[in-house]
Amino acid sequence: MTNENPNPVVNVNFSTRSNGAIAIISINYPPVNALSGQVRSGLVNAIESLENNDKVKVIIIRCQGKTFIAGADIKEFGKPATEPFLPDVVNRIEACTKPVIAALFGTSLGGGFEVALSCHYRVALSTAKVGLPEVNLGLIPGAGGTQRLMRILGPEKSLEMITSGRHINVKSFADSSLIDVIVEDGQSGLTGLDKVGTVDKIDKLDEATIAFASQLIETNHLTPKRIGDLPVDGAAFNWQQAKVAITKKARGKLAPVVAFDVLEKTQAMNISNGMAYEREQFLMLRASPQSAALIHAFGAEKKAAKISNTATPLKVTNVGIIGGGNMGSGIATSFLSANFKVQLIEQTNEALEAGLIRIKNNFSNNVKRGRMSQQAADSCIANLSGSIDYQALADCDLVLEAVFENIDVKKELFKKLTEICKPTTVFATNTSYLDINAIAQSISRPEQLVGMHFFSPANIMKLLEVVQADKTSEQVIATAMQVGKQLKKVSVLVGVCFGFAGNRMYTRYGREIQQMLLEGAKVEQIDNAMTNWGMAMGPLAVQDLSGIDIGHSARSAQPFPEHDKGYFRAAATMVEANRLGRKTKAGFYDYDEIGKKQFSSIVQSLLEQKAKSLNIKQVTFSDEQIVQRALFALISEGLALLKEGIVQRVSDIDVIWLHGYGFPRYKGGPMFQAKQLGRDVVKQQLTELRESLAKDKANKIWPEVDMEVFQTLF
């Protein structure tokens, strides 16, 4: 091959096949060949140069590294766009008078997939995935993605891809004209839609693509096949039914609904007019609060994984898990799914057998739901062992306990482990509330102890709080964070306090919910107000689901605050009445035989009686008042966490609430909401809440606004 270099990241090579009539535009912009301004301009310049080269008959666009173009360049987020804009780039590619072939591998996402759609042919490795994930950032495709995809796949499949944002394996398109050739990865052969004659069986994507290009030349199939010239076949599609389904599934998210609107309104338009409307709606969404929140969430997750220390993590292969209950079995499932070897420990053979069955059932459910194959599940379970002898933990690299939430039990357990395990073993506690510093003080190797607080169900929930105690070594912290990454968790480093970051804020949030119940707000009104605002579940329905007695027991481990006479008295009242939630078919709601919740007049009466006994006057609440008080409780406690240094950065709080407590992602998190409201509004509303609740000594519950912390926030 010969080489030209019109751009540092976009090179042009010429294949020696077909007398050099095949030109290869090669993009090399690590790590994911994102569509930076440099890449966009390089593509346009290369296309125009090759179009004017009489020797060139076919053009190939391929990438170096590990993937085809994986989307927009995150380095350019929030910055003014520079020419050439992506719609102009894809239109220029499609308008090329010579056939352009995209060679797809890795993940071709967003703008990268739009580039592929603008090419006239697509050759892909069988492991390649494509997708339009813009909805995850509150956007829609803005460079012809809605228009070209609809023309080649039809409205139904296009809407599914665009509104879900999922990455889809190219094999799913074997019966469509989206992918022209699928190259079996690791095999010497081609499968696919051989549209222009027999394609030689070859091993590598580059060779397959060049062979395909050679055939175009040899068979004189040199007229570009432009997707943009195709009509939309949408006459038989039930647009109204699709709109209802998409709106319901969106649950307040704007982008999926706008995506539907764009496809419906542009189905009869030509590509030019359709792209103009698509771009208009894309720019509208890009300026929306939802997009700002989703982009914030995306960036916050990237930051959360970064810690200041540079210690080298210990290698972890063998993991011991003590406790095979719901939490322990869920944690074990997570480790096994990430290819760790797991030794489960229980106190009795009966408890051990029950724990092993729970783990196997988790994998069985994964297979039933299509999350993994039976072969993959069997491979994971093969790494599972069980014992009632703690000596089985002697060679473990990491031992994590998920036993009864009692500090004395945990102290004794870790004392035993320091005698059994090797000197480098990392000890982890899954406690939700207990003082890890106090546990560490009771053992001879406190530097080896770290908190790894999983959220239930541990094999499903993505959040992991890594809790750094006073003496936890940097290497152990680095190890816990690395393990979290291997588990595909969203790991956030936090410090020690009651409930750490997440549950401490949840307690503060719950306190206001409980207090409003005593002050006259109704159970259903609170839940409806919070879910209508965007929370995944109402806070009282959540308590019924998890068990009201669980939180009550944790709070009862320390004295209730004397200054707060209503502190979780609503929950305590439910426990006293043996209304523990779904498990007793009675909590804040009543539950029928199939688990459907219903209003309970008994609960309303119990709450009124408790309020009267505490001399709390009941008033009428609006939904807006409920949301404001709950949200600002979170903001207030978040500011306190920042001030005390429990979290590294303000965005970590948002990550915790997005992944641990059902906070709506399209609202960014409680601290992002504070930032959107602005310093003056936040200060004013916190002050008003503090003053209006002074009769309940709110000066201790709603502290004065700390301007120094505000600097961190804003």
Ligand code: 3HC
Contents of the next structure:
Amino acid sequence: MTNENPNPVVNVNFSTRSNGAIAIISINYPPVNALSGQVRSGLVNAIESLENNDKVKVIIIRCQGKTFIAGADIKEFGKPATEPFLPDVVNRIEACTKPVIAALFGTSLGGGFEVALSCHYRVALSTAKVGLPEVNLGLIPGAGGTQRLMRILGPEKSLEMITSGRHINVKSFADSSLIDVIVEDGQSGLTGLDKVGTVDKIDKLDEATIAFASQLIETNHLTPKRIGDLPVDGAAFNWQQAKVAITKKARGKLAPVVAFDVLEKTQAMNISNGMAYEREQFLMLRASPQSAALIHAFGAEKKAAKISNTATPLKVTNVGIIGGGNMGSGIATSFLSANFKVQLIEQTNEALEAGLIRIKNNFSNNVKRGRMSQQAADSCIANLSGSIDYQALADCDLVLEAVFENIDVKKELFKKLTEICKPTTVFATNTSYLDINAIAQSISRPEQLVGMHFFSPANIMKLLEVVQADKTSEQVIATAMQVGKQLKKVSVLVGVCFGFAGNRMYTRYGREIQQMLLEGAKVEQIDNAMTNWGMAMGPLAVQDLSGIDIGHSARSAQPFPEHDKGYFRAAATMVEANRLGRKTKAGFYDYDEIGKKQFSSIVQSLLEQKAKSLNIKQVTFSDEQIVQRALFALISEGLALLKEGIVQRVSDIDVIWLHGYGFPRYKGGPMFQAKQLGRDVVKQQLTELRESLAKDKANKIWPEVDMEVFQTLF
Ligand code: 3HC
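Having displayed the form predicted on its own, please output the structure of the form predicted together with 3-hydroxybutanoyl-coenzyme A.
After this comes the whole thing, all chains and molecules, with the earlier chain placed first.
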């Protein structure tokens, strides 16, 4: 074997089969063989040199490491693009006069899948996945992906794949000509081939790909099969219906709608004109604020998982969960789904039985909704046991409590656990607001206590706040972050304060919404303004759903902020009128028999009376004013969190809001919004809000902008 290519990440070797007529282009660019400039130029150079090599009849493109090309190189985003550009690379591959075969394994994504589509054949391991996830970055495929996929799969399946961004297992394409050979993973040999023996998966894929190449040579099938030459079969497709469905599902996102437009407009064009239009639209999206926000969100999530401490996490297998209510059972479901062994503890046999049923119901729902097979659900449930005896927790590696929010109850509980559990057990509390330092002070092993704050429903919501108390050891923090990763959560490390990062900001957001209600903004107007702006739900509809009394009682445990006379008075007014939300069929809205929400004139008059009694003048709001006040309240509180060191980095705040509170991903998060608005606008608007809404000089609600912290945003 000889390497004829000096490029450090793209090597060329020759198979010993077929007298060296099979050339193998091998990409080695860890971690995911992304399409960096070096990879792109290496590919073009290799194709050109092999095309001119008379000995070579067939070319294979394969990757080393854990995956075929997983897309454009994220590290190059935001930098000026360098030649060769990806469309030129894929066109060069497709134009090659010798057959080119892609050997797929792992995840062939975005530009990586576009490279595969430009090859003339595709051989894939049965576990391989392919996808065009560009929409998740606010983009569409920009190197022929829309054009070649539509030619080989037809418009319907292509649109589904491009607008969802889903990674799809290659077996789903068994009835199309997208994949030419699927190599069963786990088999020890392949029909018609030499026995493979005990080789790793990639060797097996290489074997099968080389065998396929040999077959092309032996049967003299050496004319390249170019997808770009195929016509689009779109006549029978109902484009109008698809447009309506895609636009509705996009909910404000541009990229899926643009993807539809590109497919519809180019269906009758040749590949070259189609690719030119695709590229134009790709470049338009690449310059859009939505794409910038989505790329920010992607990077912010990757950063959030990183912590500065290098302690080795403890191994966690057995997990104890105390409390089988909605939260505890959701958390247990999450652990079981990640193959942990779970011991559920409740106070009585009846409560335990109810908790176990809740967990089993969560799994039944997963099966019903097609999220997992019955077999997978059964094997998760087999790891579940329950007890009313705390001694059952003695050997647990991690014990997490999800009991009633009362600090004395929690202190007692952890005292008991330190007596029962083995010396290395990590203790975690799921408290949403309570002072974890105060709990830690009351136990003999404070360094082993950490906050693990899940969001409801815990088996669905991705966010996990890992709360570091003053004495929590580095190893315990590393363990909690590692467990979060195993649970497939987006974990963010935060410090202790009332509500930690997420709920503290949520309280500030809620306060502003409530204040605007007293100042004359209407319930529906607030909810509509915020959802039209992109929030997943209106803030008042959320309160009705979660129960107005829940937040009210958490706030009641805190001293009333005298400087803020309207502080959550609207919610208190609802609680006094026994309008607790959906559960009482009355909250900020009225609810009919089937749970449909309706405007409530009673609420309107209750709020007007309350405003009058507090001497708050009612005015008319525009939707823009509502959004501005709510957003700037978040930005202002985010700056305070940064100043106090509650979060590690500014982008962590965005991650929390994207995954815990329904902030529109295509807007990147509240702090990214501030960045996009720009230093001058943010400073001016925060100052104006401070001045126009300040009734006392100290103005604790809209504090002065701290310039040092403010700089970290930009
Ligand atoms: N470029 C550079 N690095 C990448 C990368 C990419 N496209 N994708 C992932 N990585 C890096 C990650 O940052 C991480 O680095 P780290 O170890 O230093 O933190 C490492 O690869 C492993 O990533 P994960 O922890 O996410 O590993 P997983 O095994 O869980 O997932 C994956 C691997 C499925 C490839 C996942 O990382 C992923 O989905 N990546 C994004 C892929 C993507 O969106 N590609 C399309 C880009 S758009 C495009 O190609 C079109 C173009 O025309 C613009």
